[in-house]
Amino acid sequence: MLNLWMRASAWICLAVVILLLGFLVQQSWPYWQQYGFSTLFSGDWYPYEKLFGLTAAIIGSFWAALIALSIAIPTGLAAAVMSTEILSGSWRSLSRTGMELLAGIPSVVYGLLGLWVLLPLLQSSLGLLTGHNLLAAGLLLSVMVLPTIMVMAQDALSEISSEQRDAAASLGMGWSERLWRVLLPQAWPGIRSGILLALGRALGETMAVMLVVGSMDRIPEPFYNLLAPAQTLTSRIGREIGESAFGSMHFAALMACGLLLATVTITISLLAHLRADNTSVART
C-alpha cells in the first residue's frame, strides 16, 4: 500500500509539472509567435510601445545568481566542514538548527531586511545615489541559499565513514590533506547537488529580489556594473503581472519570462537529482 501511494504521489507531481509547463506554453505562445526568439537578444522592454526584449532581465538574473553562489558556496562549505569535522555533537546540532531556521524564514522578511538595513548600508558605504542594485540582490540571495548548500554539504560529509578518515590518518595525512584529498572529493556529488538546488532557488526568488534590485529595465552600463539598478525575470513578473490584462501581449510576454524560469529551474533540479541518484547507484 505504501509503495502504491508513493507511486501515485510521483505521478501526481509529474502531472502538475506538465500542466504547469503546458499552461505557460499556451499563455506565452502569442508572444513567441509574433516576436520569436530574437527578443532573447533585445534589451528594450517598453510594454506600451509593444517592445518586449528579455536580455536585460536575463543578464540581471545571471548576475544576481552568480553573486549569490560566489558568496554562499565557500561560506556554506566552510560551515559544513566546521560543523562536521570540528564541532562537537551539541554544537553541530545547534549550527544545523540555525541553518534550518534561516531556510524557514519567509522571503518577504529577507526582502524587508534588505530594504531597511542592506540598502542604506550600501548607499552610505559606497557613496551611491541609491542602494537598489544587483549587488544588493546578490548579497540577499546569498543568505537565502546558504542553508541549502550548508545542509546538503553537511549530509554528504557525514555519510563518509569514520574508517576512511582513520585510514587517511594512518597514512600520515594531516587534517587539511585529508579534507582536500579524501573528504571533499567523496562528498562532491552531494555538494554539487546542493549547489544546483541553490542555483534553482536563486533564479526563482521573487519578492526579496524585487524589493532591492531596483527594477530598472535596462542593461547595466557596462554590463558588469553590479552597482546599477537592474531587473531580473522574477522581479519583472512580480512587479508587472498586476498591471497586465489577461490575454494581452504584455501578459504573454510575462508568461514567456515565467516559461524561461520554469524551464531553467526544472532542468537544474533534474540535474541535481539525477547526479545524486547516479552517485548512490555507483556507491552500491
Contents of the next structure:
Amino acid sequence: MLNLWMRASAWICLAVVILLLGFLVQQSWPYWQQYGFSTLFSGDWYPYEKLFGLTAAIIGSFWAALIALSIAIPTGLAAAVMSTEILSGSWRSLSRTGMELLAGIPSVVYGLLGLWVLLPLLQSSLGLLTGHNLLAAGLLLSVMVLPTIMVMAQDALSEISSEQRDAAASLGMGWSERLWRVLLPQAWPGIRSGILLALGRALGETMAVMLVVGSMDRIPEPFYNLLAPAQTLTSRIGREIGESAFGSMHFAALMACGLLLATVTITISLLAHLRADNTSVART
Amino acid sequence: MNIQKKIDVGLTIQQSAIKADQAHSLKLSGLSLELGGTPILRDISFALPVHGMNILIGPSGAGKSTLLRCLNLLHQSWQGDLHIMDKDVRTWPDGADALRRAVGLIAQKPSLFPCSIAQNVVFGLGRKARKQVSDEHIEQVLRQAALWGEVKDRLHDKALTLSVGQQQRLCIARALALAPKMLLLDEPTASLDPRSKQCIEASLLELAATMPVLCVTHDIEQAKRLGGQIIFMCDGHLIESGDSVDFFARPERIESREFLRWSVCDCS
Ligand SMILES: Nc1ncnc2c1ncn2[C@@H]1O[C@H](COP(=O)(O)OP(=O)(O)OP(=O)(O)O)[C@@H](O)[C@H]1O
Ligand SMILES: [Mg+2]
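With the form predicted on its own already on screen, would you show the form predicted together with the partner chain?
Full complex below, order starting with the chain above.
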C-alpha cells in the first residue's frame, strides 16, 4: 500500500511538471508560431507595437544570476568552511540557525529592504540617477541565495568523516592544504548541488528583483552595463501579466518567457539531482 | 702504553655508545588528558630509545589510541611535557604539521582518500615532490608495507576498492612515503591474515633498526615476537613498562599478571 502510494506520488509529481510545461507550450504557441525563434535575438519589447523581443530580459536574467552567484559562492563557501571547521558547537548551530532564518524571509521583504537600503546606497555611492539596475538586483539576489549555498556546503562538509580529517592532518598537511585537497573535493558534489539550486532560485526569483531592477525593456548598452535600469524574464512577467488580455499575443509572449524560465530551471534542478545520484551510487 | 691507549679509546667509544643508547628519541613525562570533562589519560611517563621496537598493550578503552594521538598533537589539550628528538613538541620548528611529517601515525581505522592507490601513497608529499616522485620510491614503500605484490598491476585503480587489510597496509605505505623519523602504529595488523602479518612484522622490525617504532597491539603473541620495550596501560594509567622478555617472564605488577593470564585488568 505504502509502496503504491509512493509510486503514485512520484508519478503525480512528474505528471504535474509535464502538465505545467504542456500548458506553457500551449499558451505560448501563438507567439512561437508568429515570431518563431528570431525574436530570441531581438531586444525590442513594445507590446503596443506588437514587438516582443526576449533578448533584453534574457540578458538581464543572466547578469542578475551571474552577479548573485559570483558573490554568493565564495561568501557561502567561506561561511560554510568557517562554521564547520573553525567554529565550535554552539556557534556553529547559531550560524546555521541564522542562515535558515535568512532563507525563510519572504522575498518581498528582501525587495522592500532593497528599495529602502540598497537603492539609495547605490545611487549615492555610484552617483547614479537611479539605483534601479541589474547590479542592485544581483546584490539582492546574492543575499537571497547565500543560505542555500551555505547550508548545502555545510552539510556536505560535515559529512566528511573525522578519520579523513585526521588522516590528512597526520600526514602533516597544513590547514589550507587539507581544505583544498581533502575537504572541498570531497564536499564538491553537495556544493555543486547547492550552487545549481541557488542558480535556479536566482533565475526564478520575481518579487524582490521586480522591485529593484528598474523594469526597462532594453538591452544594456554596452551589454555589460549593469548600472542602467533593466529587465529580467521574471520581473517582466510579474509586472505585465496583469495588464495583458488573456489570449492576446502579449499574453502568449509572456507565457513564452515563462516557458523559457521553466525549461532552464527544471533542467538545472535535474542536473543537480542527476549529479547527486551519480555520486551517491559511486560512494556506496 | 699503546695498548692502554687503544683500550681507553675503545672504552670511550663504548661509553658514548652507551650514552647514545641512553639518549631518547621521545621523552614523555606526566601527560594527562581530559576529553569532555572525563580524564582519559593520567600522568603517563615513558621514553623511547633512539631506535628499536616499543609495544603498547592494554585492554580495550585503556587510552592507547588516544595516547598516540597526543604524541602526534592530534589532541593538543593535554598537560605534561613531551620532547621528541630533544625538542619540545609545543615549540616544534615550523609547527605541528612539520612534527606530524616527522612522526608518522597510522590510525586504527584505515582512512584512504578517494583517489588511486598510487595517488594515496604520495598524498602527503608536497606538490613538487608529488610530481617528481619516482616509481621506485612508490614501489619501495609499498614493499615495506607488504602490499606491493597485490597492487603492482593496479596502481591506478581506486584505493577504496581495496580490502580493509589492504587499506591498512596502504595507510602504512602512505606514512612511510614521507620518510618519517619515528613511527606510531595503532594495531597495524588487526585485520590481516597470518602471512601479511608476518610480512608487516618483518618490515617493522627492519624499520625499528633505524628509528623508534611504537606499535599498539592486542595480540600478545605478536608483542612477544616483536620484542623490544613493552608499555602496559590500563584505564588511562601506565601500569608497567620494561623489556619485553622480562615483562612476559616476570611481570612486576599484579595488574600485568592478571592481564597476561586472563586478559582482564581491574585497575580503576
Ligand atoms: N574524542 C573523545 N571524546 C571523549 N572521549 C573519548 C574520545 N576519544 C576517546 N575517548 C575515550 O577515551 C577512552 C580511550 O579510548 P581509546 O580509543 O584511546 O582506547 P584504546 O585503548 O585505543 O582502545 P581499543 O583497544 O579498543 O582501540 C575511551 O573510554 C573512549 O571512550
Ligand atoms: Mg585504539
